[in-house]
Every structure is written in structure tokens, then in C-alpha cells.
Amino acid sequence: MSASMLLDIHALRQTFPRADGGELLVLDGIELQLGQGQIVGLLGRTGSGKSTLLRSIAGLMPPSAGTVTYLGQPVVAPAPGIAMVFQGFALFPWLTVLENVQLGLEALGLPDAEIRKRALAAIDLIGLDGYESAYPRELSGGMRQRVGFARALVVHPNILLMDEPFSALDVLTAETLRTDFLELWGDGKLPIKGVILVTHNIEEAVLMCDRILLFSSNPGRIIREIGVDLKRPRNRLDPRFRDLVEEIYVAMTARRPVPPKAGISAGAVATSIDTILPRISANLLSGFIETLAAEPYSGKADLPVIAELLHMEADDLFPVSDALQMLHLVEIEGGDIKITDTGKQFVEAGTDDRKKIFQRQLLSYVPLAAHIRRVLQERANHVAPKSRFFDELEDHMSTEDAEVTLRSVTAWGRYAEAFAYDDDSQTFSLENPT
């Protein structure tokens, strides 16, 4: 490892135990290097393992295979010199700002005078001078996140890990905090040498990072690295900035090659019974496709443009567009989203005909929905418990993903009147088994 290399990750693989006794692969073959003076962004959809990777780097979760090397030494436990800022502030409500910031230094066994001096300096650095005696409940969300930054910076880490640190803040507060952080970084005032930022905000990644690693999902793999060769401060309206945003949207919505599957027509977005479904309501799908069909889009839109106008983050937009594409109501190519002929029919139809169209698409292109209906048709009483399908899903995905997937297909099936579900008895049934 060169003298300027802070972190080197090689062939990292992370698995978790599955309900059937097997393993759920979360991260696979991760290669990542962080040099001095770099901000590296990890960008991917929910479930791509970005936060899991951060915890492996921090020494909170040993990798199942591969290596994490920090300054030439393997990371097998929390490493001095690596600090983390979380999305949810993670402050102790019974401690003051000063006491929260001092916590990390107390663990180092420094003299009390040195602890206080460094804590006050960190608080001043991040713009909270005068709030040392305040409690978290007395602070705004942005101020509480500043305390989180101060607590991480006070130990003078070489590497700062940031796990979606701005996502819990309102737009203006997040922008202010990002700008302040970049100014301190650019002026060399932060006591850190490198940063790894997990984000789901594409513009944030382009605004802040020198390199962006794009992750696929289930399992998480690095599918592409994009360099950001723009001088700071960066202008969101700069055509080169917009081109990079567009390039990332195209890369993140590109279809990966898949083998043909029986019963799925050519050109379909191939899925299987164990495909993790996004937790999106049928009403949201209907509302989005109606917006896309109306002016000014008239059935076709650039994904970054519609995301900006609808104030949707990538993590909000992609699940909606994925679900609509899975149902063949839209097509996505080259960063553009376009309504299909079936999608047009859906938008123009009345309520009853919409349900019929949705049912046809659901049973044709979502194998789990077709599987549930087929099981119900084959049973004499046309009833099956939730556990019948949940246990099956849990053999192939995490418990959380199985729950989300079953909730999604249940909501879609109810809307389409493909099958019914009773919450009290937790059973599926057919009102019309034919």
C-alpha cells in the first residue's frame, strides 16, 4: 500500500444467515481504495449493501471473505482513526452538546483539560459555538447533525465515514450543511484525510465526490466507477454537472443481461418468484403514470428532470419506475421513461377497466402474484395462510425483504382483484376462483 493510500478493500464478501440455514449474499467482490484528499461516494438503491460496507470498514462487522486494510493493517475491530456520522444523529438526549462531543475523547483516556479544549474547538468548527450547554431536544435537526459531525471530528480521524448524513434534514438545511462541510474541507480545516459518503442522492454525489462507485442490488456489487473532474465549488446548472447526473441515471436504470425465462415474453423485465418487490402502492403507481401522460411530458420524460420537478430522490423515483417497468406500463432506456401502449390504455381507462389491465399485467409479469393465485385456485377452499408464501420467500431473501415483498404483492393483488387478503386471519383467498 502506498504512503498516500488510506484504505484498501479487496474481494470483500458479506453474507448473513438465512432462515433455511443457508447464507444470504449481501456484498460480493467489492474492490475499493481511498487515497488521501479524496471523497469517494457509494451510490446505489436501497438494499445494495452500502451501509453494510461502511460497517465493515469501521470494524463493526468483520467481512465474511476478503480484506479491509487501513494504513497497511487489517481491520478486525473498530479502528482508531476511522469515525462515522450517521443519518439519525445518534445523540444521547440526556447529555449536553459538549458532553455528547466529549464522549469519543473520554474513551481515549485523554486528560480532562485536553478533552474539553478539543471538544470546544470541534463545536466551534462546525458552527455551534454558544450551544455547548444545550440538550439535543433544544436543537433543530440541522444543529443536531452538526453535533454528530463534531463528535466524529473531535477524535481527529484519518477517515470519515458518512452514512446518508443529510437525508433526514429538510432541503435547505441539508444544502447549508453540505456547503459548510465542503468549504471546511476545501480550506483544509477539517482534521481528516479522506471521506467515504453513502448517499442515495445523485446530485449530492456529483456535488461532493471525487469518485462515485455505483452499486447493483441483491447482492451489492460495484458495477461502475465514475470520476468527477469538476472544480469546487460546483454549480448544479453547469452543463457538465447535468451531464454527469444524466450519465448516472442512465447507468443506474440500465437493464442487466438476464437469461430468458419461461412464460415471460421477449423484452420483458425478467423476474422470478423470489424477486424483491419495491414497497409501492398501486395509487402511487397510478398517480405517477398519470403525471407522465399529462403535459408537459406527454408520455415521455427525462428521469433527472421529472425527479427534480416532482421533488423525488433517486431512492423514491427508482422503485416507482422499476415497478411500472416490471408491469410493462412504461419502458426505461437511456435515462428516459416512456409510457407503453398498455400504459396509455391504463391511463385512459375507467376504474373497472384499469383494474382489469392491472390484473393482466400483474399476473403476466410478476411471477409471485401468479404463484399466489395459482396456489389459491388449486386448493379446495381457495384459502392459504400468509406463512405459506412468507416462508417460501424467506428461503431466498432476508426477513425484512420478504415482508416488504409480500406486502407489495398483497397491495397490488388487492387493487387488481386478483386475490384478497384478510389482515386479521393473515390469509389469502380468492373471491372468484375461475
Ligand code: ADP
Contents of the next structure:
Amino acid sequence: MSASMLLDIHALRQTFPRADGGELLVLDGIELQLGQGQIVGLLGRTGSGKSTLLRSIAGLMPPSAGTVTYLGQPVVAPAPGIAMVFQGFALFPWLTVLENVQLGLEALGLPDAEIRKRALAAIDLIGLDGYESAYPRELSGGMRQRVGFARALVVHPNILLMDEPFSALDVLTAETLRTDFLELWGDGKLPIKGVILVTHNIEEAVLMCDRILLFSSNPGRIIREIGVDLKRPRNRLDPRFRDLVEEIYVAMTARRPVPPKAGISAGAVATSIDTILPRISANLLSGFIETLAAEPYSGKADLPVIAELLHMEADDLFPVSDALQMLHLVEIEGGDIKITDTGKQFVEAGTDDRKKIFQRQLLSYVPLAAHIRRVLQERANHVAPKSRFFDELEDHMSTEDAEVTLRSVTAWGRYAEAFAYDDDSQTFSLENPT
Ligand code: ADP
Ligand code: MG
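Moving from the form predicted alone, what structure would you give for the form predicted together with the ligand?
To see the whole picture, the full complex is given below, headed by that same chain.
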């Protein structure tokens, strides 16, 4: 490992125990190097294992396999040279700003005067001067996150880990914090040598990072590495900036290869009974496809462009485009989203015909929906408890994902009138078995 290498991750794998005694593979084959002076971005959808990876780097969770090496030493416990900024600020409400920041230093066993001096310097650096004795509840979200930054920086870490640090803030506040951070970084004023930034925001990654690692989901793997060699400060309107954003959209919406077990024709979207379904209402799906069908898109749009116009972040847009693609109402290729013939029929149809089209697509292309319907048809009373399907799903995915998947298929099935669901008795039923 060269002297300028801060962090070296090799063949990292992370699994969690599953309800059925098996294991859920969350991260696989992760290779990551962080050199001095670099900001490396980890970009992927929700659930791709980004936070899990940060926890491994921070020494909060030993990897199931593989190694995390920090300055030539394996990380087995929290290392003093690695600090973290969280999305949710994680401040102590009963402590003042100064006390919250000092907390970061207490483990280091420095003299009181030194602790105070360093905390005040960090507070000053991050733009919180004058707020030393305020309590978190008196601060705006942006100011609270500045405290989060000050608390991480006060230890003068070599590596700063940031887990979606701007995503709980409103758009303008987030941009101000990004700009301030980049200015301090560019001027060499931050007491850190390298940064790992987790984000699901494509533009944020291109704005801030020297290198971006794109993650796939289920399991999380690095599918692509993209270098950003635009000079700073970067301009979002620069055509080269836009090209990179587009390139990442294309990579993140590229079709996953169909697993052989699914037995669907080549080119089809990979969906099987254990595919995690995005949590999207039938209303949002129809609203989106109507927008796509109407002017100015007339059935075809550039994903980043439509995202921008609908004020959606990639992470909000992907589940919608995934679901529509899964139902064969749209096609996605090269970062473009295009309505299919069935999609057009759906938009032009009245309410009842829409439901019929939706039902046909749902039962043809979402194996879980077809499975639920088949089970209901086979039962004499046409009723089955939710738990039956939940247990099946839990063998293949986390409890959380099983919940979301079942909730989505329920909402879609209800809209399509493919089956009914009763919340009180937690049972599925068939109203008109045919
Ligand atoms: P991201 O930060 O990219 O959204 P996470 O690292 O939070 O993703 O989660 C990745 C996957 O690991 C998810 O499917 C999540 O449900 C699962 N997961 C995370 N932590 C645990 C845990 N402690 N036990 C079981 N599953 C977990
Ligand atoms: Mg996360």
C-alpha cells in the first residue's frame, strides 16, 4: 500500500442472519481505495448497502469476509482517525452546541482547556460562531447539521465518513452546506485528509466527488467507477457536468440480466417471486405515465430531464420507473424512458379498462401477484392469510423488504381488482374467482 493511501478495502462481504436461519447477502466483493486528498462517492439506491459499508469502515461492524485496512492496520474497532457525519444529525438535545461538539473529544483524554479550545475552533470553522450555548432545538436543520460536522471535525480525523449528510435538509440549505464544505475543503482548511460521501443524489455526487462508485442492489456490488475530473468549483449547467449525470442515469437504469431461473425471454425485465417490489401506489404510477404520455414528452423522455421537471430525485424516480418497466408499461434504454403500446392503451383507456389492462400486466409480469391469485383460486373458500406469503418472502429478503413488497403487491392487486385484502383480519381474498 502506498504512503498516500488512507483506506484499503478488499473483498468485503457482509451478510445478515435471515428469519429462516439462512443469510441475507447485503454487500459482496467490495474493493475500495481512498487516497489522500480525495472525496470518493458511494452512489446507489436505498437498500444497496451503503450505510452498512460505512459502518464497517467506521469499525462499528466487523465484515463477514474481506478486510478493511486503515493506514496499513486492520480496522477491528472504532478507529480514532475515522469520524462520521450522519443524515439525522444525532445530537444530544440536553447538551449545548459546545457540549455536543466537545463530546467528540472526550474519548481522547485531552486536558479540559485543550478540549474547549479545539471545540471552539471547530465551531468557528463551520460557521456556528455565536451559537456555542444554544441547544439543538433552538437551531434550524442546517445549523444542526453544522454541529454534526463540527463534532466530527473536532477530532481532526484523517477520514471523514458522511452518510447522506444533506438529505434531511431543504434544497437551498443543503446547497449552502455543500458549497461551504467544498470551499473549506478546497482551501485546505478542513482538518481531514480524505472523505467518503454516501449519497443517493446523482448531482450531489458529481458536484462533490473526485471518484464515484456506483452500487447495484441485492446484493450491493460496485458496478461501475466514474472519475470526475471537472475543475472546482463545478457548475451544474456545464455540458460536461450534464453528460456525467446522464451517464450515471444510464448506468443506474441499465437492465439487470435476467437470472436463468426466472425462465423469461431474453431482454425481459428480471422479475421473480422474490423480486423486491418498490413501494409505489397505483395512483403515482398512473400519474407518472400520464405525464410521460402528454406534451411535451409525447411518450418519450430523458430520465434526468423528467426527474428535474417533476422535482424528483433519482431515488424517488427509480422506483416509479422500475415498477412501470416491470409491468411493461414503459421501456428504459440508454437513460431514456419510453411508453410501450400497452402503456399508450392504458393512458387512453377509461377507468374500468385501465383496471383490466393493469390486471393483465400485473398477473403476467409480477409473479408474486400471480402466485397470490393462484393460491386464492386453489383454496375452497378463496381466502388466505397474509402471514402465509410473508413467511415465503422472508426466506428471500429482509423483514423490512418483505413488508414493503407485500404492501406494494397488495395496493397494486387491489387497484387491478386481482384480489382483495382485509386489514382487520390480515387476509387476502378473491371477490370474483374465475
Ligand atoms: P443503504 O444505506 O444503501 O440504503 P443499508 O446499508 O441501510 O442500505 O441496507 C442494506 C440492506 O441491508 C437492506 O436490505 C437492509 O434491510 C439490510 N440491513 C441493514 N442493516 C441490517 C441489520 N442490522 N440486520 C438485517 N438487515 C440489515
Ligand atoms: Mg443508508
